[in-house]
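In structure tokens, one chain follows: the form predicted on its own.
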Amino acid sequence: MATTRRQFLELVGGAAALATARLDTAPAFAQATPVRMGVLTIKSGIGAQVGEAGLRSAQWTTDRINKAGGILGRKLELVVEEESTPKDTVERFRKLALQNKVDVITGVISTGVSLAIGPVAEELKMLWISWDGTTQKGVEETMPNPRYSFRSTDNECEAVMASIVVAKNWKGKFRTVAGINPDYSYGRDNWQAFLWIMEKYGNPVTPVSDLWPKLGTTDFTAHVAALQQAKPDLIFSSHWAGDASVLMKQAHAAGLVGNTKFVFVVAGGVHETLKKSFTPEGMFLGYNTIYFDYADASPLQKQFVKEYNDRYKEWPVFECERAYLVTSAYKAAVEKAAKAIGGKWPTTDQVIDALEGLELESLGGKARYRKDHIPECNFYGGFTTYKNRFDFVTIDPVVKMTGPEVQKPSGVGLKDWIQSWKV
């Protein structure tokens, strides 16, 4: 049928009107700019290995989110800055918030840095979801009721787990203990938790040495000499970065790895550096919130571990789980908040409300953000073995403990919580 010029123009006009109507009914943010997520992570020094692992995981998670359509149709984009000293990191936090105008800031590993970041997040009303940094000092929370700050699990969770496992498995097998921990809130919280739990389990110990090297120390000669002189039955350490393997290597060279038991509550964060040549079998080794070789891992973890190893020729560590949790939690909270308000893009306050109480599947299993902005996650650890296909130690059997088992409830002091246990 022939079409006149007038009919053609009417058809074109109708199509344009229909297209306009469709655009008007679509969410306004569907064609908007990407969601910008700031990331603060350690890039140099003794903690660079852990920081790089977290960044790789954040990018993997971001790519996965974007392949699935982004966050409410918007792509997710990472804006990365370095975590270093508290002063410098605060300035970079301000830059991300005020100059880069990111929608949310994630990352931060060191407690020393996060203690400085927390108040600034509240001042700027900038949503900050920490990977691994808390705002604890001396086992007490300095920010019990934050609005814009979502911290990590409590400092002493891995020490609580390690202490419970050791108390049950080595009861009566050690009396004198020595602590060698990084000299800041995290190290002191872990050592205190260990001593309180030994007492609770009726395994009284006598500290013969407590050493406090600065974070990032790589020469432990004097510390090892002091440990040799003290001759403890057990050495407890919460070193978490490359300094953990340096300490173990120097302890082995000095002959400390003979009759002494070792408890390294979170050195699984640098597990590939703990070579069989100098790391003993039978020591307790904590991996924090993910164990890369867990037989009962979820399909999500198995996929991540395989793809991570295929790409980087390394096995993932706990900061990978932390970064995945934070990135995924933000996406889930935005979507939850949007659903509650009819599909519109939520405000920061609405996202915060959605984060409180949010439950989701993370790499290490189920996780949940409590109302006090502290997450509950699973923790993994066990005793080292050489029976594996690697040149570094692994653990067997793998012990898994849930968040409520290793983390004090909201508003309860650590010592009071430990004393309330029925053992």
The other form holds:
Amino acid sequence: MATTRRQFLELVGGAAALATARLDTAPAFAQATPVRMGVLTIKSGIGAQVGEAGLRSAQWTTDRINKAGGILGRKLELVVEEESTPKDTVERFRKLALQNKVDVITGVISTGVSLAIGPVAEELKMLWISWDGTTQKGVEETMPNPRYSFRSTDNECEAVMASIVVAKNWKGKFRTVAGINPDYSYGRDNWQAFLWIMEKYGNPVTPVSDLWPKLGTTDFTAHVAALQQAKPDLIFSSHWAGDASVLMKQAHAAGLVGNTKFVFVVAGGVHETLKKSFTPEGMFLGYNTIYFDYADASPLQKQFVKEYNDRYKEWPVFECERAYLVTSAYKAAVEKAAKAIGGKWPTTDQVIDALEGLELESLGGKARYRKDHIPECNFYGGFTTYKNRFDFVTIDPVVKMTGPEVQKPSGVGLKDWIQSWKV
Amino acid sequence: MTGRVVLGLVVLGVAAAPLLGHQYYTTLMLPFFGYSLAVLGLNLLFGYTGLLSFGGALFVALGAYTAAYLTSVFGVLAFEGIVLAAAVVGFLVAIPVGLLCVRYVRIYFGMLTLAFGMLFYSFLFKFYHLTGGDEGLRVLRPRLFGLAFESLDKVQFLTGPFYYYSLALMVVGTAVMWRIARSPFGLCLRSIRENPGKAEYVGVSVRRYRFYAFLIAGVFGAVGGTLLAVPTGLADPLLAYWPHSGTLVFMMLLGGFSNFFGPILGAFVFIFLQDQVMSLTQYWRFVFGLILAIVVIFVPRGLMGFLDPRQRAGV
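Having looked at the form predicted on its own, could you now put up the form predicted in complex with the partner chain?
What follows is the entire complex, opening with the chain shown before.
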């Protein structure tokens, strides 16, 4: 079939238009295909509230990135799948990688699930940046040198922070302690870290009770009775979901609130449920990596908190910060890697290299991915107060600690690290 | 004759699945093979003997933890040894559990099997040093007939040699179960299901036969558990949790417990339906609850009741 003069001119015109296209706005790969980011998050059960908060934040971050032109000109698109049991989540992970062919997978909150996902990410050579899941077994790392897996901060960071603050502020004011922690690795890691740090700070404590209710328990009657019986000076808890406020309510009803000191290392994750009517002033409350009402917050955090509250009528929690960090870290790493290779779209290995050591601003302040693929973030906590405009407790003053202050260095065991402190 | 042709075509189709190039859907067939064996065993108890067990997950988890222990603690990677060990462990555990459970029938049997399942779940969850607690235990990549297939990555291994190994195991297991169901022993089980009093009267040792059925179900469940554990790479306590037992019962009802192949079809449909519905909505459990209600109320013979003309006619 012969080419007509009109067709020839159209071809030449098209080629000329392509040749003269501005190259400074977006590289050649910025054509139609969006960057696909898989997201695995909890959508039902006790962790759904936290999972939903993370998803909202990931979407907010994605919209923000797309409004600013996407990643190297390509739109970012989320492909969401549910995080549930390790077996089912591994299958969802494979679906995202093999069927949906996403460029990166983010999310995962549970460490139990992350322990299964980590090796699968390595096997599939699929970049996975976790929101909140670690690959720790107990307080020790099971994947010291992963290639494709980027994990969350260590499980016990919030307990380390709480313990340091409590040891410094309440030294000599408590002797007997009781732990009530969710019955899985996270709860056990936190309780262990607390006891070691008390010992290190020369604050000898006598555990009079350690209780392990199942995660998601809503009836603490027996546990509260045991606490009443044990009469501890201090109650330590690492409950992080709706069960934290249920525990507090039942402890209040049983008359435990008053003389006993409370340390809730991460219940700030459900801070709006900790109403003034049953939550005492002066207890330690940890918020993890973002405090929504922080006076010295960055303009970025202030914008996020405002828009989040305007839209959802809720105040953001730490999973929002995790999702923001991960989503924006991927963008920053792609751009850093592309810059190093002259603006081309980088390979997964090049993105990984760029992520190692990457520093960026997250919602809670400066963050950094270490060479061992674990991030360093700021942690927030403090003692509760009623002096605020809300019907729930907040903290004042706000204590902020940096990643290296609350997280063990790469390759060092938790106990060895604590022993090495000069206090 | 037509049935055999259909069966042959199905097996050929399943064998050809990896050639279609959909790696993800091929990996999704692996839990199907594992669940098929587990529900075949469970259906020997329910469909043939009339005992509904809510403790099926116990044996699946036993198989998975046997694979985890052998590969990551003892360094045994030969999958033949793992399958054999799982069968033995399933058999040994089924002896005391079965002896106690088959003394009861109906809801009492169901509750007792549920109780043993939860007992094992609690053991897995609480005994951290032995079982890894909630973190579970890693299941390392096994060797098949002494071959490590080192040149293949994990997905190639799963969708290649391991796929055909699992398929073969499922076909052999199905054939064995077919022989059991069609044997005089199977006939005795059916007579127990229909009327235990009469069966006893004509000389069938009802409790003993129920116990044997329980042992066989235990072995099938444990072998199925090994096939589930390898693709996941982890054995975790949720495998023994009661909703997992419920999943096995759901598969059986969905496919149809009154047909030999019903539970297998149920496992297949459940896995692929779950895959699709999970991606579409977070309320997938609600959808599955609705499906279960519809099946129980309107299609008590399950999907095979639709497909099998003899069952449609109520034969």
